[in-house]
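One chain follows as structure tokens, the form predicted alone.
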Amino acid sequence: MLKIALVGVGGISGAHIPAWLAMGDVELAALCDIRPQQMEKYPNIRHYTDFDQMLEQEKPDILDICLPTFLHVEFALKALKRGIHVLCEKPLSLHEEEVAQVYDAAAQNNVKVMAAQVIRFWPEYVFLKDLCHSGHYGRLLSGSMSRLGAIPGKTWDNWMHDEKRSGLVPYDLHIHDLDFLVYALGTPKKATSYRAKRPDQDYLSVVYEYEDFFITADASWFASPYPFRMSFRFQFEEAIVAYEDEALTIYERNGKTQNVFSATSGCGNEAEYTLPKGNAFADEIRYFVDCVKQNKPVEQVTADSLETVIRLLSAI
């Protein structure tokens, strides 16, 4: 049974910890955070406030890094050099050269590393990727993606609002949609960005141009309490595929509308397509665990694609 340790018991750990605990073939043995109170709600897992001590005493097989972005590389390298596999929340780094540094360290120590780019595992986006490549509805003509919400509240040491430590909207929100585009459609030929950036809010809109289609992607930290929404709308020759308000719908040119439900939703769905029922956070963790257990390459998230994403973001 693989032993797991997790560092950084903040917001995103709330998605990771339940996923680890639900897996029957791993043990989430230890948590680490410099704030002891953050770990109190997990009394059955050993607690540490000293990261090096945790690694020394626990000797985990996998480290899950849920720390603030600017700490990712430092903690990943410490673990990799000890021969520990590393799953790290996105972005792995704000700097392209550090992505290569982490992957080089993994190779040198014969262990695996993966950035948790969760949208690559999100069922609706997996479905969209497959449609883009199948040609079922003809050529892709255009697309729009959005990830909109209010500016985050207070974070530890206010790190999220510090551009040098978080990267703000481009690296916190927009990176999800750009990462998906690079993963699903390759590197765009050109990117044109527009930004309304102020100390109290940040809005970004980018047009990515490909050979014969373009994608518009918007992301925001609005000052107003705008509720978070993520969506996409892709125009093919024979259909519009839209993910809006957590519903995936296909509007075909022949007038037919399909509501795509999960395979286990019990909605009496008669549509051509169904989605697997899953949790993208659990699915990405399961994928990484399987790669470790079976000693398979981590092909779904590669260093090259991550470096491309960071390079494009740095140009914005």
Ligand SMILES: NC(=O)c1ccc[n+]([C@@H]2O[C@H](COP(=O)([O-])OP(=O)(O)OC[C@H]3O[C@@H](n4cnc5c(N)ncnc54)[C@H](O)[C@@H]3O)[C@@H](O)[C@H]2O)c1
Second form
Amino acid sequence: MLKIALVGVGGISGAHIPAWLAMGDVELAALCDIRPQQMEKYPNIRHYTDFDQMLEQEKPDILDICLPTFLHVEFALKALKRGIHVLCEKPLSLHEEEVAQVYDAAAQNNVKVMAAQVIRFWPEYVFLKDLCHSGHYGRLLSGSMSRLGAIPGKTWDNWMHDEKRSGLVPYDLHIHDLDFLVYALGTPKKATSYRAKRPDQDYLSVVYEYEDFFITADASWFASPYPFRMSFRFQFEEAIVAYEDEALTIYERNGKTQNVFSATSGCGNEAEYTLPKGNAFADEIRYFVDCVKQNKPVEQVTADSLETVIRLLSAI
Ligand SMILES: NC(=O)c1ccc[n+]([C@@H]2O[C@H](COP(=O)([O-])OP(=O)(O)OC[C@H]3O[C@@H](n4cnc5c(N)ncnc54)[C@H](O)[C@@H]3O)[C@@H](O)[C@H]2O)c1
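To test you: the structure above is the form predicted alone. What is the structure of the form predicted together with the ligand?
Below is the whole assembly, all chains and molecules, this chain first.
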């Protein structure tokens, strides 16, 4: 049974902790947060407020880092140097050279590291990637991706609103779509970005040009309470594939509409494709655990692709 420790019991840990607890072949043994009250709702897991002490006493096999972005590298390096495998929330770092530093440390210490780029595991996006590669609906002509919402509420020490510590909309939010593009379609030839940035809001729109198609991507932290929504609409020669309002639909050129998946009604009954309701956070954690258990390379999230993403973001 692999022993797991998690550091940073804030917002996103609420997606990781239940996933760890639901797995039968690992033990989430310890949590660490400098605010003890954050851990109170998990009385059956040991609590630490000192990270070094947790590593020393628990000697976990895997560390899950759910800390604010600017702390990722420091904490990952500490664990990797002790021979602990590391799963780290995105972005691994705001700086390209630090991505390489973390991966080098993992290689030198013969352990694995994975940045938790959850969209690579999100069923609707996995489905889209497969369609882009299968050519089932002909060639891709264009795509649009969007990730819109209001400026996040208060995070610990307000770190999320501090550009040096979070990178704001490009590194915190838009990174999900860019990371998917690099993973699914490779490195774009050219990126042109537009940004409306104010102290209380940030909106970004980017056009990524590839050889035969282009993708537009929007991301926002609006000052108004705009509800969060993520979506895509990809135009193939023979169909439009759209993920909108949590429903994945294929509008075929021949007039047929396929309701592949809807969060409210589940799988479309007459659809050629069906997609089960997934939990991408659980799937990415499962994938990393399997890589560790079977000593397989973490091929789904490589250092090269992460470095490319951070390099492209630094130009925005
Ligand atoms: N994959 C996703 O969809 C997704 C969504 C949200 C956040 N994230 C990422 O998750 C990370 C955390 O974001 P969040 O929203 O959970 O932040 P948060 O501020 O809600 O939580 C961070 C926690 O870390 C704790 N902490 C701070 N310094 C510490 C230290 N030195 N030792 C131990 N604990 C410490 C804080 O007390 C807080 O509870 C970020 O990198 C963010 O980009 C990913």
